[in-house]
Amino acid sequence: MSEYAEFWRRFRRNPLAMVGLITVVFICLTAIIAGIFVPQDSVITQDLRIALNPPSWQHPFGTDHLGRDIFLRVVYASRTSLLVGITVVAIGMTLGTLLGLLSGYFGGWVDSLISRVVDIMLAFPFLLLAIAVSATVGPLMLDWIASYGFDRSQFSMLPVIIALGFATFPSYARLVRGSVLSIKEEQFVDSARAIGVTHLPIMYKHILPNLFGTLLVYGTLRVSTAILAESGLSFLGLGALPPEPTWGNMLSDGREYLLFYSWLPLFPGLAILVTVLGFNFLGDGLRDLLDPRMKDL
């Protein structure tokens, strides 16, 4: 049996690493589709007529208080929250890596500055430490791209996006120091320094392979905690400008409306939900996969 064919009946065993599989590629496949069949007009286009109508057959999620359809809204607020999601996941990866890879490797001045700057960032709550820098860097970025003649609205996500991914780094960077201090003591890096292999060399073929299922399980659950993210600072009003719908801003319009009218903030929270559930379970299967000590159950 090949490597690849024992991974995937190892993971098949798995039932809630399965149930998040299948959901992952359920929603990626919405945003893909979203992007290629729903118009944007069909999500922002108001129709005061049929405002506040409950689910039915031709508003399977009802619609809101301007009349515009809420299933076509979550699923088009799809795309948003997984591009946030991987995107600030690959921002805070990169560089929390390099510098995670650069500390435990080198030590000594470069250990003791790279550790302090991460100490002093993880002493700030993750959320409130992107409110500050979307709240404060967003709008002069947003400015700065009007200035030459682009559409505000069109990079309303990049200051959160840049926000998070500033935000994220140094849970990584203190991942992979902790992992590197380890395997540079192995005996094959041992064995590359001695026949003359030089640092950069070193770091990138033989210690950073030795990173990769520990940053891909680390990685696919920090989506979840990413799009979580993002639905708080949209619902705050730090996120897409109106009327480009996501999930946190269609909670936050719904919240006025919870008593009488519960479908408005249901479906984009259970949406948020099933993500966040599915990148989890997933998480937690590649996690229980790539553990050595699992292999033998």
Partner chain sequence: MSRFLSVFSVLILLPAVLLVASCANQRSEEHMQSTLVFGYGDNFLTFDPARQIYAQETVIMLQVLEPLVRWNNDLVMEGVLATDWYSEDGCVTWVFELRPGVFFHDGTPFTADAVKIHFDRILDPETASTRRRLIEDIVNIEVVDDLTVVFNLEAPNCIFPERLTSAFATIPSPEAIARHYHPDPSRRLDLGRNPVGTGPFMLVDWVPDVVIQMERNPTYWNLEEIHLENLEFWPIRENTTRLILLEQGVLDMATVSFAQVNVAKNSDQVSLQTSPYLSIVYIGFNTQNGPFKDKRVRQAANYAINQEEMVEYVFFGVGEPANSVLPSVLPDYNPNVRKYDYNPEKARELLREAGYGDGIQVTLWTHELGTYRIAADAVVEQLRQVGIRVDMQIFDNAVYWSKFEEYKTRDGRQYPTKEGVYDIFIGGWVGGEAPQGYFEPLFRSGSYSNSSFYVNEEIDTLLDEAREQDDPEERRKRYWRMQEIIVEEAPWIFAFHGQVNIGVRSRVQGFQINPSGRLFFEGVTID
Contents of the next structure:
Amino acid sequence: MSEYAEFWRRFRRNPLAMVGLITVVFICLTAIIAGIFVPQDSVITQDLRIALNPPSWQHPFGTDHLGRDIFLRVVYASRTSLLVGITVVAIGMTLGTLLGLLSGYFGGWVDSLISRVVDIMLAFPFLLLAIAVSATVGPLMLDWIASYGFDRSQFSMLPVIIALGFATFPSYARLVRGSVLSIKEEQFVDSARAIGVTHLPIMYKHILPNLFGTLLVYGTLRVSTAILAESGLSFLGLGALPPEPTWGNMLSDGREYLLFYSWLPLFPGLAILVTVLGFNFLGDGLRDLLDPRMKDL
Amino acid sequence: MTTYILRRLLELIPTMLGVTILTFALMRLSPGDPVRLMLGPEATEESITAKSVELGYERYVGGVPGTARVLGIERGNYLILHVIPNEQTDFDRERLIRLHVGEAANPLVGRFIEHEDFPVSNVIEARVSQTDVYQIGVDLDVMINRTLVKTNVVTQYFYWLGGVIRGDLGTSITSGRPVTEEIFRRMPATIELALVSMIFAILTGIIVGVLSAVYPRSILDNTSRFIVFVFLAMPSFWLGLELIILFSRNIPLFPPAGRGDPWTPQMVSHLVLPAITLGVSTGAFLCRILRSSMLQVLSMDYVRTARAKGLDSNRVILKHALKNAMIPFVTVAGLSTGALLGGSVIVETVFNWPGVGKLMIDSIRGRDFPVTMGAVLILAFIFVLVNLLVDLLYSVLDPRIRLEGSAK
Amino acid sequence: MSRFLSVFSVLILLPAVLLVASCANQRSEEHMQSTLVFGYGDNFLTFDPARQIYAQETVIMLQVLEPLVRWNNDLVMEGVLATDWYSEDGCVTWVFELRPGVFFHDGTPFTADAVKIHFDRILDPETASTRRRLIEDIVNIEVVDDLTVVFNLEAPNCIFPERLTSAFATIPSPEAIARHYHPDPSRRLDLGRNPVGTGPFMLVDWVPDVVIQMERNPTYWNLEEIHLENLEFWPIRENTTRLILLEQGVLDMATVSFAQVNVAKNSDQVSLQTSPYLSIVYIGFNTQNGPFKDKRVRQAANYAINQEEMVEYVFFGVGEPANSVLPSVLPDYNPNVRKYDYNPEKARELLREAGYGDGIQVTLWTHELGTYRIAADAVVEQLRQVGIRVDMQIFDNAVYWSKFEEYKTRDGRQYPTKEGVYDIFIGGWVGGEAPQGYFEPLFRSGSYSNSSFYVNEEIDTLLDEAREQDDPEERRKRYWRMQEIIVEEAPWIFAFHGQVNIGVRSRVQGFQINPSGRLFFEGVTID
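Which structure goes with the form predicted together with the partner chain, now that we have seen the form predicted on its own?
So here's everything in the complex, that chain up top.
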């Protein structure tokens, strides 16, 4: 208990980290509230007669080119954008941790094999790999889902999530492998093995918990990367399909109106900015506390 | 040193092979029949077959050897051939054949004229050099009555890999030109932008990084850190468009789009906005790296000693601290090349910059998969090479790395 | 430290050595002074008439290559490379008298042979031209003498010349075609990249993604009308960027997106020229499979869409809500067709009648850019309001139209059974001045562009009859009848007819906009 209290005491002293934490909590609350109180109907229903109205009391962020309330859409889209950010990190982290753990723990040919695969994946610039995957595998995946009778638009985020998850896992694998190599040398692992504990429990009970800090920090920072990358993919026409709003596709659709109806791209853009800032501040703060070795990352 | 470089170069081979495998896999996963996409909806079965053979999706087996004499050329793209089998077979009659010469097909493949009802597999194949075939009276060695079979994925991969090694990445569906040509024509623009962005990022990184490390927690440090964070958090296409509106429309300082002619003042003014857009987040990142590693170095004993001994503090900072803080800086700068190459895809699209990134996006929009994959492959190659270069530089900077590396 | 500097300079200089000067050609200030620069947004792919597909390609192509006949800005057909054309046997053989003294850019004289070689190439199945079917009724082409060419058709077709106004009917030099198929592959010159025509401008250079550069053809047959010395087309995909370049005077003319018309109107250096666009944006149904096989469902969807609001609020009043296939500016437009006023109640009722009271789930295809995407977004929502839930699939312009092809059969007598076929799609058609340019490709059974798989024997008969009628009044009767049938049958939702918007800077004078979106630079001058 006191360990957490100590942690919290030090965390509170870092103003940026606190700002980050508050922002992230705020965004998460927004997403939850949006999920409960903002029905999808209200953000896809159009009233063409009020298209492109500037911000007013009635529509605090104005209306978009189809007369939809931008405020509600930005709020609602926090769900999808967070969903993308978090699932991408979850996929990348799970896959990457698993591979990195195996590779670092067992060494030998397992290590060579996995490291080689990771090297190859890292040979592709991250965004490029994500673009290539979502352009090729994306449509196939949706066709496949549709062939089972599912509604394509319900799964429109899937190609983006898979593409980004696929493109990020190698960096986790490399990170975890490095940490496992150093943890493996520690006394407690040796002693555990000496008393006959098998591989799986060692990994699970001794090594994984020691990775927790590193992964938490890195994962927090990668949420923002994923949110930014999603907006990039939307800009290139590879993002989520309408009518499902995401900040990325709102910003991207709104750029047509940038010159004369600047509120269209402004608010989704600001939402991305604030969220990414929040996660970065939080990640940085956590890093200072949890993992001073990672300063350089 | 030489052996180290050689070893590193050798190590590249499996990575490069892996890169080609992944690229090929993605290409084969992409929807649609590539041959039909390439030739358009009205293509005849024959031209589809010829193209499939050219791409290695199908190949001919069996058949008997024969000779074909060129009797005439019709409209440049039809050869009239007189075909005679070399040996006595059940296919012994002489035949006339009208051979359609596709846009760039070698081997040439055709069907017999007087038997319209022959299946497509009843073909002759002529593997010819490009100069001797089109003269009337020339005899060509041909294979008659071959059978068409589909190749498996592994064969297709090696066929494609062979092409890649020869520098042949296929033909663009939309322009009909070799992919390599399309990519290399745009390469200078991409390198120019990436390079200038990198220089911009490095300069910003060093200047702001050093200043904020020397005066930590000052207004300068805090403001620059905040700005750095904001730039890192903006989607680059939005930043680009806002910069265009601000510095091109409202305050007309720089052109909003396109690339200036090389080595002219326009080149510089055209570069400013895209280079800032592309380089700023890397610059911001580098600045953070440099700041934290310099802070670390500055707090070390020998720097404090040097300062205590009364050495000029500027010289201390430059000579000792910066030098040691540089190692992580160079690594990260090298790794950031990947981010720059990936980001160039977006920035080139925003600024109408005629580079490989824009080509790649246009090709994705046009479902021109040979170009998409060619661009992915070549950008990945560049990235790998840059990483190698950085590693080598790194070993020059810090000889310990090399020793460690070779002891492994 | 010096070591660092050296390492650093290597890091920076090594790639700089790799950076070779690109092939972008340098143009002087004076050169740009005498150059009209036009900015456009689409992808330009080819100058090859056999390969051309998109409207924007037509615009650029027509500067270099010319057809036999064309529609002028006042919707009257006039001769370009032909001086006279007639049929003396009830529209089965068409005689074209060619303009004398015309030369291609490569110096080859323009003769009847060039016409024959070009159309033979389009008709050759090996060429695989998507335009072949538009002139399939040509039996053969006869060269009577150097300046007379005869098209023998298989059946009477009194509107045959209308077909020859299209971009695929522009005539390249026979030498250029020969080079396209040069026996030695290393000496081949792709026609799509190296066009040689008779047009007012000659292609000087084409740097893909950067510029298509042209200069005045000094031997042009109508040279006194062409005052521009140089012409450049710049592809700029982002609408915002294109508008800024126009405002700054880097571009002299540019296509302006509908979202920016209001502003271009307010600028003092840029004037906006507009014209009704002889085209239609429509929402097509798959009339052979799925729920839209039922006419009532199609009509229901028509009642569910509010074209007036869409045009007024979403498209800034740019364009005209559609009631029928033809834009109302065309003389053959029929004002007395059934009207589908916005009436969601009626739509729901029709759906209930058809047995879809609980709503239906359908797929919609659209392409990604501008008007289409936004129209699709609006349509999806309005359909949802009456219980038609739409699952949208977005494709790129370049593949969008070819996507349809795999679902069609050439004779149109068999219907798509393939899985995953669309129920609704967003389409656009630049039909031009002739009604035939709309009905024939879009509604004849099995036609290439009949993507709603619409089959109606009466329409086919009317089309044949219209072809055979030499009297415009008689033809009009058929076109009016066709409009009645088609609007009643509702294979589409008739969405709206667009508007051509071209921003023109004050230094450009004498430009007249063409309702087909084509650019004619005759009489245009720049300061």
